[in-house]
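Take a look at this one chain, the form predicted alone, written out in structure tokens.
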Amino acid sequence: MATAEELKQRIEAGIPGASAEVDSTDDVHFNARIVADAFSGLSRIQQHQLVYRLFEPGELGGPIHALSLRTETP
């Protein structure tokens, strides 16, 4: 079971300079919001299509029951 922190670190580690905040009152339901440069010029589904590659094949839907993105440029 993933925790907040830990989809916080792997989204960090996988968008360079991204800066993530993560919370989840559970550990299957996350709420995320993330800063990055990554973003510029990209839609807001590119934006999270950026997010999503970090994940395994069914691990969002799965043990991630849940991920509500919102994504941001500085």
Given for the second form:
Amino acid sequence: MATAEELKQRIEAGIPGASAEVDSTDDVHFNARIVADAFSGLSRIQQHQLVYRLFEPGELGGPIHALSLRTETP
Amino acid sequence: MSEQTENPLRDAIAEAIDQNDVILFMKGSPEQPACGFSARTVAALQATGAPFAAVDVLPDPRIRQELSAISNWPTIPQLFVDGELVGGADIVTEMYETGELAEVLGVEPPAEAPAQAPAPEAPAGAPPLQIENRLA
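Would you mind generating the form predicted together with its partner chain now that we have the form predicted alone?
All chains and molecules follow, beginning with the one already shown.
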């Protein structure tokens, strides 16, 4: 079981310079808003893939049932 | 280059993506989505009025595994247009709200497009013209 705070730390550690706001009401479904320079020049698909890369295969859709993403550049 | 892989299911999925201009891999059917994210994506697509094919990934867990291996995208739903992954529920919803979705689908954005994506349970335009499930 993950918490919103753990996901925030994982995202910020995995994407240098990223700033993440993560919330969850049940520790299974998460909403994340991530602002990062690293997203510059990437398509939305690529931006989300950059985040998905921080998760183990099967983790999303498994223990983390859903991670809703909104990615932005500063 | 026609390379025969040892993976008929992956080939069938790749072929479905290739042969349908707009294809949505989802949980459940457009009439009966089995997940809120799939429902939201279907509602956005239907609101554009563009026809789309839909594949339910639930009948066989391998569909989802093979699909994610092809697309490098871990979650369901996944929308493909002209053979390219457009995104999952978040991206499709965002693109609907900005009008990009209609643009990508080659249809006119609805004149009175609401600022927010339609709620899944809202009546959402014409039903998809073709629903295929070649993979079941």
